Number of protein chains: 2
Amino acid sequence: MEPSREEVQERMDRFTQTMRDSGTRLTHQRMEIFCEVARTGGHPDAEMVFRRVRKRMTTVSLDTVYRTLWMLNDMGLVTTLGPQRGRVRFDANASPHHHFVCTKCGMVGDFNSREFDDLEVPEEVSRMGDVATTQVQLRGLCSRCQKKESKE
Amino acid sequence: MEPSREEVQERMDRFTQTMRDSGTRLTHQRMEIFCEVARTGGHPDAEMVFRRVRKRMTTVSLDTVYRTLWMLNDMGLVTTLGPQRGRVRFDANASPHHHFVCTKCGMVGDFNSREFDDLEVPEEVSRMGDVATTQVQLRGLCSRCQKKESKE
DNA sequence: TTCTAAATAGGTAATATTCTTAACTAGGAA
DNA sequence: TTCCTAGTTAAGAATATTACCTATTTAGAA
């Protein structure tokens, strides 16, 4: 499940340019914590990330790993699983529904699709598990948001 | 967006009858901290539900909402917004790919499909704001958990 | 190279979640 | 009904996770 050599520095390619263009500088950790990212397959938590990283930058902080990769979300550099930052959050509605994500404050609207309900699974699923539920989360920025950032 | 009053029942019906069909005890602070979530259309926290909660029986303890709703989830009676407990996960991949998440040990698995790629979002939800991205999450047990409990 | 705003390390603080244990209670048995 | 007890709870302590503070360092501009 690794990514390839050229997926790799394709990313790493992304982010530098990324960084420029929005003036944010490319520091030594940057470059680490986000290569460390980029180069696993899997999804790494934080921790897992300042482990893997510390080996080679013995002195980078815990504090900087959470901030640089709370950054490159925000850049749109990396994604995290779930909603945003923050608690864990509780649904009752048994029914199957759909969830919007704002990617800014967090909120989350839930709605109905016939079709999203209908989705055939990929036969390459099968091998990872069972599957029992189907939901289809959008991410974006919720219109709350959007005049927030207009305003600016 | 709260759920209607006949829906609330429903859910309330089908709480004790799973309830009683697996010889788990009904008692007055579970049926409370059920009943908060249910009827609340959002998506609360431990901790909204633990003050709500409080208001009606004044000696619940936040303990006692965290290890039931945890429970309540075990049974399929609420579900967690995302992935299950644990630390926020990140992810560098920044094409468009989709997850199979484990309900039990947290696993996830990332595949492709061309298919989910291309949905088309329903129009109400352009009311909620702009989508960014769509990912669909599929889940269920996977094929470890699912050899550990065939064999207890 | 020098300068400066931005970023970092390391310690500390704040939150969020879970564990421990003694006391309590729901629900079955008598 | 009353008694019994396994399962449940409250409360506080312990962990785990994430964020803040400040002196120091550094990337990138001039």
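Just so we're on the same page, rigid core means the largest C-alpha set that superposes within 1.5 Å between forms. Residue numbers count along the first chain shown, from 1. Model, not experiment: these values are computed from the prediction. What changes on going to the form predicted alone:
- In the core-superposed comparison between the two forms, P44 has its Cα shifted by less than 2 Å.
- Remark: with the core as the superposition reference, the CA shift of V8 between the two forms stays below 2 Å.
- After superposition on the rigid core, the Cα of C35 moves by less than 2 Å between the two forms.
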The other form holds:
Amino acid sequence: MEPSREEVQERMDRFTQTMRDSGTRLTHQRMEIFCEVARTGGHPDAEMVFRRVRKRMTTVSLDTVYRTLWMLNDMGLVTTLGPQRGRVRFDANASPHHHFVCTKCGMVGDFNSREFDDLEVPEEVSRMGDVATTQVQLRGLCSRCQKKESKE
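Okay, that's the form predicted together with a further copy of the same chain, but what's the structure of the form predicted alone?
Partners and other molecules have been left off, which leaves just the chain.
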């Protein structure tokens, strides 16, 4: 589901404020990289972000995209999903939500669930440390792949 224009603007505002608050330089490349993740409802991997940003900024390198995405992850501006087929995907949606991942084609979809948000943390996990957030990842065949399999 693609984010609304307002949601993208909120993400960009949060990005700008977080960068300023941390004293991190707000470069054009960093802004373009974050914007590419923020404006999609999908969950692009670094190579997808690189290809899309490269169309607008021919000087950006894949290394810069990776370093920027990991910096944004460390700052809490994106989260990672994966590794999915050997590639980590990034998500700028910082609101509580969960994911469905197709094990065949790699499609990732967001969904909300009060039940998953309110999961009781097992005692074993509590002994490991304090849980800050819960994010459930369901894995299976998407409806598109199911249809393809049923035709075969």
